[in-house]
Amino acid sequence: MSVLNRVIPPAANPIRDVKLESPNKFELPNGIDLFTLSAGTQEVVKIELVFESGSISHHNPLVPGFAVAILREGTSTKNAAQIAEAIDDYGAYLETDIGKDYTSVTLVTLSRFLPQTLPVLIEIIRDSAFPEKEFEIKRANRRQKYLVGLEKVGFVAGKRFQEILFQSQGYGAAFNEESYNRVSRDEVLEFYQKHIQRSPFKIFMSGFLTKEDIHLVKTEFSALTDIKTELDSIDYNSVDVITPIQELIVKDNAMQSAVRIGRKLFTRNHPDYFGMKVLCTILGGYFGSRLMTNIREDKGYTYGIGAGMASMKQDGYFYISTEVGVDVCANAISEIYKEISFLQDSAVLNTELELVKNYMLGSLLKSFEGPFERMERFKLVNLQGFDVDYYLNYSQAIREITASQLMHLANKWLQKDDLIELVVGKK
């Protein structure tokens, strides 16, 4: 029997094309699209309903969040406790979420209990009652959470950075304590009725699916006969030109300063999108990135720092985010700009570029690990108008990008004069 030589590392195999299988698609009679992906060995089913309306769908960006948060607080036949009991008794769970563009309501349940839990999911999206008492409790809690957040430099920086990027419109709509006071139950109910109750949506169903599971979902949702056939139009108030600024919000008692540096960019369909993803990863997108190596490991200015790209349906932006000690804030910002300059002036060495490429391809493969994860990847691109070839194109772009292309992108998109710089705390 041969002895394993632990000094010699195992051979590394390059990652080739990264592909994602297409889920099955069913078009229900009422216009609802149902996507199913059956995989795995655990008899668990996840059903996610996605509505194409989010926080930008109302002039007060808080209203959509209230509508989604109160969905589970009562219907015409059940109070909040009864809804929770109807789900918890079967070891299932319901969750709601809202983003800038979309609202989702998700049920995760054992396959054998789908007949008992699915009606509860349908009931809360079709018959939510928005009890006055629960609404007032939710408003008081959220207002208090907001006021607590204002004492944290990271919270203030994140909110203000969005406002600067989008000039307090659309994706960066401004809100304050008075915005919470202005939210009314009638307004929240109206949003629910218009954007959820009878609005069209997509169903993403994944897990260990049987024919009976799929048939039940098709039958139950096909029975919803009063679904609107068209989506309500949404005015995104997109702002094309942003004047870069430097802004300091002083917090006299701050021990740390929150730093945000960035600019508006573009959506996923831009030809520079994949290349900028690689560039952002090198700069600050993983633990061994240049910003982490310099500002955390070498200088010890912060516990963590990151760079990345946020992509919404109609817009996108680049950001660098960190919190540093107030006494080293100016030095940290100077080092951030130095790292950007290095990317603009010097080509990335092949060893670093290959490391980052392998990291990104490995992370992409890992994100396809289970049926829920694969459906999540599919949902992401489907909602933005792409098919599963998106990931094949992404993996090819990662493998093929060159150091000279990255240097070109750094000079094209990361000029200091084009960047917004925000500090909350002291500088």
Given for the second form:
Amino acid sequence: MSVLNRVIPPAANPIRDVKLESPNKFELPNGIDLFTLSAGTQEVVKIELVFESGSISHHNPLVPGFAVAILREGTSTKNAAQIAEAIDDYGAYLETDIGKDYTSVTLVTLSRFLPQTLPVLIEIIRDSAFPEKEFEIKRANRRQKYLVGLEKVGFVAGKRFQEILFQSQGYGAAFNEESYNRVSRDEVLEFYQKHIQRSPFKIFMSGFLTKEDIHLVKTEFSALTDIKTELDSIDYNSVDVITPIQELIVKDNAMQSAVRIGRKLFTRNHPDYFGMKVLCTILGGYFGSRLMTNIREDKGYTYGIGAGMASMKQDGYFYISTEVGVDVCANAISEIYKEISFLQDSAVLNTELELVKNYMLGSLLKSFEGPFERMERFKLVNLQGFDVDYYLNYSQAIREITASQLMHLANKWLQKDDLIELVVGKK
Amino acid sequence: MISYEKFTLANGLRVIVHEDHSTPMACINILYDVGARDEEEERTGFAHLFEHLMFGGSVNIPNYDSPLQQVGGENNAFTNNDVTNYYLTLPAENLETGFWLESDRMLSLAFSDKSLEVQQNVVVEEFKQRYLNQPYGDEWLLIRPLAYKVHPYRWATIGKEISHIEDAVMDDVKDFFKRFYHPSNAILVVAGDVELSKVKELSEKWFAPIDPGQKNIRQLPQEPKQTEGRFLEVFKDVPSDSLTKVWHMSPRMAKEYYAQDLLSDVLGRGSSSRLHTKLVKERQLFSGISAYVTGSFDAGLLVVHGRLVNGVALEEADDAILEVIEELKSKPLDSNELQKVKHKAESTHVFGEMSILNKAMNLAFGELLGDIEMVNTEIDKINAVTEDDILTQAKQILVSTNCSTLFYRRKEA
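If the one shown is the form predicted on its own, what is the structure of the form predicted in complex with its partner chain?
Then the entire complex follows, led off by the chain already shown.
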């Protein structure tokens, strides 16, 4: 018997491309698009309704969030407790979510209870009553949550960073405790009426789907005959000029400082988008990234550090994010800039580049496990105007990018003079 | 239904295989039968610190992460009071790389001084980030020693204090490895796009040569019955008061466990639960409140935790919780209440089986708890719970002498 060699790794196989299937698309008579994706073995159904308005769709960025959160707190025939029961009785989940660009309402249920729970989903988007009392409870509780958030350096930094990036407008609209006091029920109701109640939406349905499940969803949603055909346009003013600044928000009792470094970038349409994804991964996008290796695994300054890109519909940004001991904060920041300089001054070695490419391809493959995740991937790009080919292009771009292209991108987009630096805590 | 095959290597390593060919991925989950409850009182937080060191290189492989990332994989681990669990996922065609990596660190670590020093710093930062530099972050650090006086559940996984982590030395690390990290103290689960025969072959090749080690015999002092109510009050720099109440309950495998679990659901799971309906909505005493069980292997806790609306007195809020509990004990459940919490438990279970990694973890935990088939029988056990069972448990455990209460008060500026 040969002695086992534990030093040499087993032979590695190249990573397959993701097998992409487009969800089926049905155009309902009222103009609503229904996408369905059936896979897996568990008899469950997820139905997500996505409306194309989010927190940037109102001058008080809190109003849309209130509107969607109160949807489930009362309709003309059910109070909040009855709605909760109508869902909980069947072990289902009803979630609402507000993003910068989108609002979504999601039902997840065991397939056998779809007929009982689907009407509740429809009822809350069509017939929400916004009871005054529920509104006040929500206001008090959300304001309190916000005040708790203000005690966390990470929360304060995340919020302030976006304000700096977008000059307190649009995607970085500023809000404070007073904004919670100012929200009125009438404003919230008006937002609901204008952007949700009869507004068009997309339906993303996934799980282990039967013909009957799909038929039921088609029938119930086709019955909504008064859906508006025109979307209310959203005014979005992109902030073109950014002034890179350094800002320190002092928190005297902080044991750790939250650090955010970054800049405004671009949307998924930009020709440098995929390349920057690879660059960000090398810098701080996985456990073996340069920032993690240096600042956590070599210096022990932090529990975690990451870099990434946020991609909204009409804008995007690059960020580095960490929380570090206050005593090592200045060192950590200088190491961050050092790592950026390395990317600008010397080409990534082939071994590292291959590793990152494989890691990204494997990670992409994994993100398609199961029907919910696959639909999530599709939804993400569909809402920004792409189809599933996006992921083929993405993996193609990962496979093709070269070290010199990455160095070029680092010089083009990560100049220190263009970066915002924010510290919350002590420096 | 999760199908699985199980075999045991000559060195005692238990191997479980779950084939799921609907995914191109595979995962390897290794559960080590060691948690914070196995630590000494003066060296708490060690099981978790050790978990970090498992990524600091093994005897033949200087870096754990890179070779895995190189073949498209990723990994993580967690430690709790009962166990330490390591898992990786990767494209199935590169499964052997996972076997190579996991078997080498079960064989032996590199025991690098640098790694120990750095990970001590990292864990201290984790301690700060998650427990000290967060409003309410230390609630569980306070509740555990209030509720447990004898059992090692009295300290949290992160440890009692930062100095325990700073004081760890390499000899501790080596002793810990020898005692807990060997085939007879571990369970290996391989799931996803894999074949049983291949897993058998790879297990023999990579794990069978490892020395079995001495099975650790756990002898933990069990918590004596609590005989009077306990109370702790702290003043902290937080925006609003917070209230936690805990009652001792049964171990994970006790037959009354499911009735106790459902009892906590009736009380405080979700927005149609009793506590939420009455105290958040009707009386507006709390901005949020919930109930749950810790689900620990040894006797655990049923927990009620709520954050108060500013201006409400903690005493009033506490009384209000007790009223809800007394009402529950004195009257039959509402007609659909039991069915409701059973449906929720079932859906949680079904949703928990949607990824190979979750299935692998469930299998590993079931096997360690002594009944792997529980992954498939749990729903039936939950459905067998009667209304009487729940009321019996409520009367038995939700009593003042079995309760510990923490008032976490906002310090006036």
